[in-house]
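Coming up is one lone chain in structure tokens, specifically the form predicted on its own.
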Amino acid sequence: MDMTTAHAFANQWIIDDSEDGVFSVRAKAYCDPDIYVAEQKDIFDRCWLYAAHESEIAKPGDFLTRRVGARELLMVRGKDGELRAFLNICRHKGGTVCRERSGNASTFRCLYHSWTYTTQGKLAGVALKESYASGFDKDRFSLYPVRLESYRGLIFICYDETADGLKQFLSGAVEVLDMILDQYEGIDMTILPGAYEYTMSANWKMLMENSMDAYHAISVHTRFFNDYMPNVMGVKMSRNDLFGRTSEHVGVRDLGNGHSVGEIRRFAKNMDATKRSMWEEKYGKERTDRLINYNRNLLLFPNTIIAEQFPMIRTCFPLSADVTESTSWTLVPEQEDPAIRAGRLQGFTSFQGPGGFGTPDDIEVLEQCQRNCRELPADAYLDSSRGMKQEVCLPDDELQNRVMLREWRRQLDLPMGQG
């Protein structure tokens, strides 16, 4: 089925009926290869995508190679201190310029024919240059640059030169990022070495929905809530304790442009009186209360999750309609008590790790859902209506799914039914 056929279908891709409180998306949205092709062109080639953290490229000459949005990038801090991103592709025959994942270098040499580039992306050296005619101009063969902007150490790239700037794209998510990062103001943040990388046989949108979905948490992650939390963390809570409307701040909000945030009360909160007093003087009592007593789970459209409780940054990229590649990093204060650092890593590993209480459960369920979506009729729909008529949606409602899918539909310009 090509996209022209998809537009002509009588069955809409999304049914968004505000009057009856029903929201449905066609199951084929998760498994149609033509939808995948359209997503690459209209979403991943046009939106701002999280790529790295400045701590990973801190000093002049530091570099990273990383696949972001189906393209291999070389991100480097030049000798002038400026961060840049380039397609990691030699301008001679298309070889890979840098094959190392990270390091520090003064130049980059393509293995194929030894064309060499500076940290500013300029072509610096050509093997057997004397064989080229006088019309050959090295300045015409710099590495292809990729648009890069940073917000509070978070590096994003965008392949669309005409797109709005990063801060405009982030919209209401800026306030939430500030809430998360203000807790470490004056302290350098760093990504710890290593990451969890895995592929799963499921669509990327399923993983994004699942990452924000508290509805499944207690039923799928029974080992975590019934064993690990009470016996290891010393915390025993009901669903209402975790996700119920226990205060005005608990809930999910639409942040614009497909972004959303869910807030829940922290399991534990420890802060000395002096620091609390300083925060109240700077931020006020209401904001200080939110900083201390609540965790935020932030979805940045299309494919990034920032989970404050670990804290974790996770991205996912589709390799096909049925396969998703995901990477998770831990973002921590550079200088902190070793016992606190160990606790952070334990929390991150025990839930997000390959042997943890969260990720393996989620992958099993999502791969099952993907198989089933392929078997459904072409006109079958899946539901994301929970909480649609609620004035305030709770973390285990599905506002975040609707926010993401509405933006997904808008970016692809797919037909939609409305009530």
Contents of the next structure:
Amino acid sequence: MDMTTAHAFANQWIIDDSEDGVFSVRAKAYCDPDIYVAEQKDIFDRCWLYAAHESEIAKPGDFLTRRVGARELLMVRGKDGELRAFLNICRHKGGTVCRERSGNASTFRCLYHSWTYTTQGKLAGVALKESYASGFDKDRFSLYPVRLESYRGLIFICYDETADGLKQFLSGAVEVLDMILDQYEGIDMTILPGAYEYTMSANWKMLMENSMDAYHAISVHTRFFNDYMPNVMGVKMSRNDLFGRTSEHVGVRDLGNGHSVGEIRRFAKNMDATKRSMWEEKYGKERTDRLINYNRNLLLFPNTIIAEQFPMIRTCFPLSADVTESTSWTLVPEQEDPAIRAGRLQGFTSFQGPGGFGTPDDIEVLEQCQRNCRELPADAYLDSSRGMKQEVCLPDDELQNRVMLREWRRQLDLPMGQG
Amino acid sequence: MSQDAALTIHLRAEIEEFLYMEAELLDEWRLDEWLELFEEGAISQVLPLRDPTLGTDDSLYLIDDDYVRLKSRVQQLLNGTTYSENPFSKLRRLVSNVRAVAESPMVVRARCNFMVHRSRRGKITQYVGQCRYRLLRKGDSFRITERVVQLDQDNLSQGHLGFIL
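Form predicted in complex with the partner chain, following the form predicted on its own:
Complete assembly follows, chain above in first position.
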């Protein structure tokens, strides 16, 4: 690109130059408080967001309170067996309707004046009701409902009443979710207690990019690949073994609507060998090989990562432009061979956690990037060009960043030239 | 003072001496010496923040190191590849409320409360909790066979456990 063209681009949030194979995003996108406000309105209040797994609210009356996006929700399985989500806010004075994190209840009573709601969100009764006029209609004071849909046990919510349904939103990710979840078909799955919850001083998009990016593995995660894997796991794999184009399956694909999937060689030995014959019968040899020998890391726009290996479900939400809150759960078969369970959890804990051999170093790097973003000139750009003109992008290319950031730009209602 | 009370105080003094020495090694990043305090086959864990009563099979521990992983962790911290602790943070820990019970002539169960103050590039994080030990008498000191940390916080706000708590 010559200098005149470069100048014309100077105010754009994203430069997506397919001719030269350059993809840049303004550094300000990661640290501007106005962008944070726009993201809340245009992205987190419009997209379907992963909220919970059905096993967490399995029986009638089971409930969870959890912040999803910018709000705390009360998610409850009603006495009628239906899953619903509500704002956890009393219709009377705005008190918190349910102050527990989870449990089983027949009604929810706001602490402030004892307004009481059913598990289906209806106002069941008010304390000392004789002073209310006869026209006071309890049906007009149900909890504010929030859209909820689930796909194969994964519960998503959406704050936009006009948005498309969940399946349409998930687009090509449906097929990948099927591949991951088919492996547990007919098995009761559960979310284990002890989800990792932590915050970091970095923008949420940085954590999303980092969660999928294999390019940083060789530099940031030397200790995991050169020390932990060979010395503790007894596995020795090079960059090429893991991310190289050793078969047609290894690579990253655009799944539409900002979602993407990266497929890499599986390196943990946590697969139940007896499953091979079962799957071969069910899915054929080729798909079985793919299930057994490869891991899929799925990015669901805007803020969810599903890593098949453990499996892990991770969400991240911005608390401000500079602070991200991340939660990582593990979803496992309720009943399984203790050795396989132990292998899963060790795999998870040894890399993903705040005490793992990977995550602390990611946080270190991301927090420095964030600080530096604030110090860059206002018109500075960061780069996600890697692999841009390749026919196939590998996991250590940056297609997934481009897919996510293009959708981010498409969703944000910002004037093109806005600085 | 009864003989029992005198023995309790004597045991506590022995344990305090050991825990203060351990704290010093950790604060000063003398991790190879710290590792020598462990018996081979020892475990070192950090419990889940919200459900600290569950076992390692039924919940996600923050850290669940057997001796091999613990050794690897120390090695990775000392060889400079743990970038989150390279350069090392400044650490200072306060140890108090020490309790100790002799389970047998050779085995002591001990616990203490702690506060770890961690300072790194102008950012300060604090960790408060309890540490529980199973200790084996070795000569005039002890060897650790179990070291289990329970943090008293809801989430790891602005903190991670790349160092040794």
